[in-house]
Structures are given as structure tokens and as C-alpha cells.
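In the form predicted alone, a lone chain appears below as C-alpha cells.
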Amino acid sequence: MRQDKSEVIIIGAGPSGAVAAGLLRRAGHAVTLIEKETFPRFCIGESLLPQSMEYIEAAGMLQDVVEAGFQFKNGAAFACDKKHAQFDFRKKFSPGWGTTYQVQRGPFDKVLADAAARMGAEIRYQHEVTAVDLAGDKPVVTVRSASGEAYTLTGEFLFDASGYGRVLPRLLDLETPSELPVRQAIFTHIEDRVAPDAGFDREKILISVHPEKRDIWYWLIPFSNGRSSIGVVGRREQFDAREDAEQLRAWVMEAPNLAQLLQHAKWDTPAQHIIGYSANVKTLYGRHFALLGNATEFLDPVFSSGVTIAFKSAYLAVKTLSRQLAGEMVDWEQEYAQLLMTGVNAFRAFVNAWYDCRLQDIIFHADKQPEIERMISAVLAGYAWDEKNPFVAKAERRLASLNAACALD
């Protein structure tokens, strides 16, 4: 069997893998990415958060992204029947980027991967990791190529950036059940044909709530080419056996604002669904490896946190690994796992408060205090690691107190 070598091996060339590769190349490390698919390929998670721009810039990929012509984004809009609210991410508590993009993930992921390759990372498309050996002095992965040839790849360290594929959690038995309820998402892309005078701000993601079933919500993410991503999310038992496209259109018609906006839309792409997407793991790191992005933990799509968490995990992991490869003593628990989970737990508090409607009541409250609005806006913009923000440091407590105050008004 052929035996190849690299310095750092990355499973997956999606956002976390590509950004990790860029960061590693800028630090002078050799990188090989093993990617099962070919790019571009369809994926959801299309509305970025401004915090993401910091890591794209750090990885040396900012110009690539800016010049790709994606839809500019400056905030989020919310709607429930006749109630409306919006957050301008430029008006936020935390310093940093206040704008970003809404992207079709096929082209976006390819932009990042191509940038990593331009910087010297080797990407092996249509190669699949079939086994991993972490018992020796160095990690060894067994790979099957597109032609069916099996070979081994040895490195100094291994990152799993395989996203929903969750390669190492499966191979190493690291998966644990998520504490979040089992939910389902049905989604597609459409030619939205929203009239220019319809009052739809294409520079914001639109999150709509079902007028009666408040735990059912919709996303509408406009792209720069006149198309949009549309999806509905609810508990698994709220959906039936009808085909995905039929169910999605039926649910959209139950949301008055979406029915009006999309009355002329062209539904030209088959719908898809994901069930039970929330996931968790026993550990984020181990002997010779660390998990990145959705291979660690995926919460929920409601606040578009997935790509931001992916980028943050890549940034923290590469920073820790670079010190380790330089011969320094590092603490993966403190320097990686605990730091990453600070933001994940803040997002988790917001997700839980969304589904039990506390956060919905806060968002749609008619008289929001400007400073509190700036704090919430910062978390929604992805700044979930800024512990100077009370809605990060004490997210659950502050959300509960604010909801109680809103109820008294």
C-alpha cells in the first residue's frame, strides 16, 4: 500500500478546513486536505455572520471573498404575522466587522478552497478517509482515492473538518446525543422574483415565525443573482409524508408575509430535508487530533451560527497547534475546548430561548432599550466570545431577566 506523508492532515475542505489550511500555510506548515466530494457542491448555511470576516481575513482569503460578488449583508430582520423587528449589525456592542455576505455555499466554499490551494495547501478531491490509527507517535489515516486505490497518509496532527460527515466522531465512537429536541428542516433555492417595492431588504436575512405555531420558523436568504434560499424548521412530528417541495410550499403559504413576498416566485429546484441535525461529541480533541466546525457540535440553523463556529474553531485550533509544533507545551482543554465552548454555550442559550419563545418576545418587544439592543445585536452578529457582553458572559440569566421585564411592560 502506498504511504504518503504531510505535516498537518485535514479531513474536509469546507469552510473550517479551508480556513484552517490558510492559517496553517501562513504559519509555514505543509497541509493536505482529504475531501470526499468535488467542489462546487450544494450545501446550506448560507447567511454568514460579521464575526466570520475576521477569520477569513486572518486566513488571507478576504480579497478572494470580496471579489466573488456575493450578496452584501448588514443585519437580520424578523417577522411574525404583523409584528416586525430588525437588527443592524453595524450597531452592536462588540467591536469588529458589522457587515458580511449571504452566499450560495457551492461557490463560496470553492472560493475558500481555491484560496487555500493558491496558498500552497494540497487538496485531494474525491478521496475518502476510511480508517484512522492514532495509537502510534503520529496519526495515520487510510484513504481511498477516486479510482479505488487505498493508501495511508501520515502527519504530525489531524484535524477533522468533515462537517455533517463527522468522520472522526463516527470512527472513534465520539458521538453523543444532542440535548436539543429532534427537529427537521425542509429547504430549497428559488428564483424569488420579489418586487422592488415589496419592502424586502435584500441586505438582511429574513427570519419569519409561523403566526400560530411559534416553534416553527422560516428563513429567507436573498442572494446577489435574484435567487434566495427558503427553508422551514419545526419538530419532526409537525411534518408529514408529503414530498418535501409540497410541504415546504404549503408551510410558506401559512406565513402571510412570505406568501405575499413570494407570490411570483419560481420554484425551480427540488427541495431537500434534514432530520435530527443537532449533534454533540464526547470530546473536541484527543491524542494527535482535534475536531473543527460541525464535526464538533451543531446547534440549530436559526441564528446562522454554524459557519462562524467553524471559523472560530479553526482559528483557535491552528493557534494552539502552531505553538505545539514549535515545541511549546499547550493545554488543548483551556486553549481550545473551553474557549470554543464559551461562544457555543452563548449561542445555545439564544437557541433555547428562541424555541421557548422568550427571545421572540424580546425581539418583537416594541420598546427595546438601545444599549440592550446593541448587546443582543452583537451576539446575533456572531460575537458570542466577547465576554464583556453580559449576554455572552451570563447569557441564560440575562435573557431570563430581560424576558421577565418585557412581560411586565
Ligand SMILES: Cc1cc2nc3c(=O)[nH]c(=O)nc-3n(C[C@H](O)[C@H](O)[C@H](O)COP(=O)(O)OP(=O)(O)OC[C@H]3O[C@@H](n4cnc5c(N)ncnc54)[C@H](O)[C@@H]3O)c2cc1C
Contents of the next structure:
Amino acid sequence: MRQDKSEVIIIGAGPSGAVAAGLLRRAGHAVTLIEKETFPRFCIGESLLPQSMEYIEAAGMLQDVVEAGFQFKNGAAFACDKKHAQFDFRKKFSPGWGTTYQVQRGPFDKVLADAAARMGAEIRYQHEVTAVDLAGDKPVVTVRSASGEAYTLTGEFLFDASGYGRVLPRLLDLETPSELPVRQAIFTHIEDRVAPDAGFDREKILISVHPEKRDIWYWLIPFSNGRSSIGVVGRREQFDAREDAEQLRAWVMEAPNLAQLLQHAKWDTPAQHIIGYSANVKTLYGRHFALLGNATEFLDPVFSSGVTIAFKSAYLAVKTLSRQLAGEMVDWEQEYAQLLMTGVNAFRAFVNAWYDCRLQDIIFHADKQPEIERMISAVLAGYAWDEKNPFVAKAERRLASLNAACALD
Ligand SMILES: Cc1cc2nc3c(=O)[nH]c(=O)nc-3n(C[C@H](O)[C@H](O)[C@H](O)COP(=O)(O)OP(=O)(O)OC[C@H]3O[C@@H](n4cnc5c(N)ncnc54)[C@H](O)[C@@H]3O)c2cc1C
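Got the form predicted alone; any chance of the form predicted in complex with the named molecule too?
Below, the chain from earlier opens the complete complex, with every other chain and molecule after it.
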């Protein structure tokens, strides 16, 4: 069998893999990405958070993203029946970017991957990792090429950025069940045909809540070309056996604000669903490897945190690995796992408070204190690692006490 060599091997050229590759190239390391698809390919996860811009910039890909012409985004709007709220991410507690983009992931992921390739990363499209051997001194992956040829690739270190593929969690038996209930999302792209005077701010994601079933929510993510991504999320048992497209439209019509906004929409694309996307792992790293992005723990899409967490994981892992490759002693638990989990745990508190409605009550509360609004805005903008923000450092406690205060008003 053919035996190839690289320095750092990355499984997957999605956001976490491409940004890790860019950061590694900037640090002078050789990188080979193994990507089973050709790009552009569809992927869900289209609304970015401003915090993600910091990592795009650090990876040397900012100009590529800015010049691609994606839909500008400056905040998030929420609606439930007649209640409305919105957060402007530029008015936030934490320093840093206050704006970002809403992107079709096909072109967006290609922009990042092309930038990584331009910086010298080798990307082998239509090559799939089928096995790993981590028993020796160096990690070895077995790859099946587009022509069906199997070969091995040996490196100094392996990043698993395979996202929903979850290659190492599956092959190394690292999967653990998520504590979150099994939820389902049904989604599609539409030509939204929302009238300019309909009160729809295309520079914000719109999160709508079902008027009666408050754990069912919808996203409407406008793109720059008059199209939008629309999706509904609920517990698996809240959906039935109807076709995805029929069910999605029926749920959308039950949300009065969406029924109104999308009255002229052209539903021209097949709908898809994804069930049980929340996932967890026993460890984020091992002797020769680290897991990035969705190959780690994935919580929930409600706050659009997935790509930001993917970038953050790439940033922290590359920083740790660069020091290791330079011969320094590193502590993956402290420098990678614990740091990454600070933000994941802040998002976890927000996700739990969303589904038990405490956060919905806070968001739709008419009389928000400006400083507290700025702190919540910062977390919603992705600054979930800023421990100066009490809603990060003590997320659960602060959300509970704020909810109690809202209930008294
Ligand atoms: C319903 C839903 C809505 C979401 N909405 C948002 C949102 O609005 N904003 C947001 O930020 N996030 C969102 N997310 C999360 C987002 O989709 C992910 O967090 C993000 O795609 C993770 O990026 P990644 O690079 O880790 O993995 P991916 O984007 O999944 O990329 C992994 C790559 O690895 C490749 N791969 C897989 N297996 C192999 C293999 N064996 N060999 C070689 N290559 C392989 C795949 O082809 C793929 O290209 C949403 C998720 C869901 C479920």
C-alpha cells in the first residue's frame, strides 16, 4: 500500500479544518487535509456570530470572506406571537467585532478552504479517512482516494475536524450521549420575497417561537441574494411522518409572524431534516490527536454558536500544538479542553434556559436594563469565553436570578 507523509493531518476541510490549516500554515507547519466531498457542498449552519471574525482574521482569511459578498449581519431578532425583541451585537459588553455575515455554507466553506490552499495547505478532495492507527509513535490514517485506491498517511499529529462525520469519536469509541433531548430540525432554502416594508431586518437572524409550543422555534436567515434559509426545530416526537417540505410549511404557517412575512415566498428547494444532532465525547484529545468543531460536543443550533465554537477549537488547538511541535511541554487538558469548555458551558446554560423558557422570558421582557442587555448581547454575539462577563463566568446563576427578577416585574 502507498505510504504518504505529512506533518499535521486534518480530517475534514469544513470551517474547523480550514481555519486550523490556515493557522498552522501561518505558524510554518506542513498540513494535509483529507476531505471526502468536493467543494462547494451543502452544509447546515449559516448564521455566523461576530466572535468568529476574530479567528477568520487570525487565520489570514478575512479579506477572502469580506470580498465574497455575503449578507452583512449585526444582530439577532426574536419574535413570539405579538412579542418582539432584538439585540444589536455592536452594543455588547465584550470588546471585539460586532458584525459578521450570514452565509450559504457551500460557497463560504469553499472560500475558507481555498484560502487555506492558497496559504500552502494540501487539500485532497474526494479522499475519505476510513481507519486510524494511534498505537505507534506517530498517528497513521488509512485513506480511500476518489479512484478507490487505499493508502496510508503518517504525520506528527492528527486533528479530527470531520464534523457530523465524527470520524475519531466513532473509530475510537469516544462517543457519549448528549444530555440534551433528541431534537429534530427540518429546513430548506426559499426565495423569500419579503416586501421591503414588511419590517424584516435582513441584517439580523430572525428567531421565532411557536405561539403555543414554546420549545418549538424557527430560524429565518436571509442571504444577500433575496433567498433565505428557513428551518423549524422541535423534539423528535413533535414531528410526524409527513414529507419534510409539507411539515415545514405547516409549522411555518402556525407562526403568525412568519406566515405573514413569507406569504409570497417561493418554496423551490427540497426540504431536509436532521435528527439527534446533539452529541458528546469522552475526551477532546489524546496522545496523537485532538478533536475540533462538531467532532467534539455539539449542543444545539438555537444561538448559531456551532461555527464560532469550531473556529475557537481550531484556534486553541493550533496554539497548543505549535508549542508541542516546537518541543515545549504542553497540557492539552488545561490549554485546550478546559479553555474550550468555558464557552461551551456558557452556551449550554443559555441553551437550557432557552428551552425551559427562562431565557425567552428575559429576552421578551419589555424593560431590560441596558448594561444587562449588553452582557446578554455579548454572549449571543459569541463572546462566551469572556469571563469578565458575569453571564459567562456565572451563566447559570445569573440567568436564574435575572429570570426571577423579570417574573417579579
Ligand atoms: C439544524 C442546525 C442548524 C445550525 N445552524 C447553525 C448556525 O446558524 N450557525 C452556526 O454557526 N452553526 C450552526 N449549526 C452548527 C454547524 O452546522 C456546525 O457547528 C459546523 O458546521 C461545524 O463545522 P466543522 O468544521 O466542525 O464540521 P463540518 O462543517 O461538518 O465539516 C466537516 C467536514 O469533514 C468532512 N468529512 C466527514 N467525514 C470525513 C471522512 N471520513 N474523511 C474525510 N472527510 C470527512 C465532511 O465532508 C465535511 O466537509 C447548525 C447545526 C444544526 C444541526
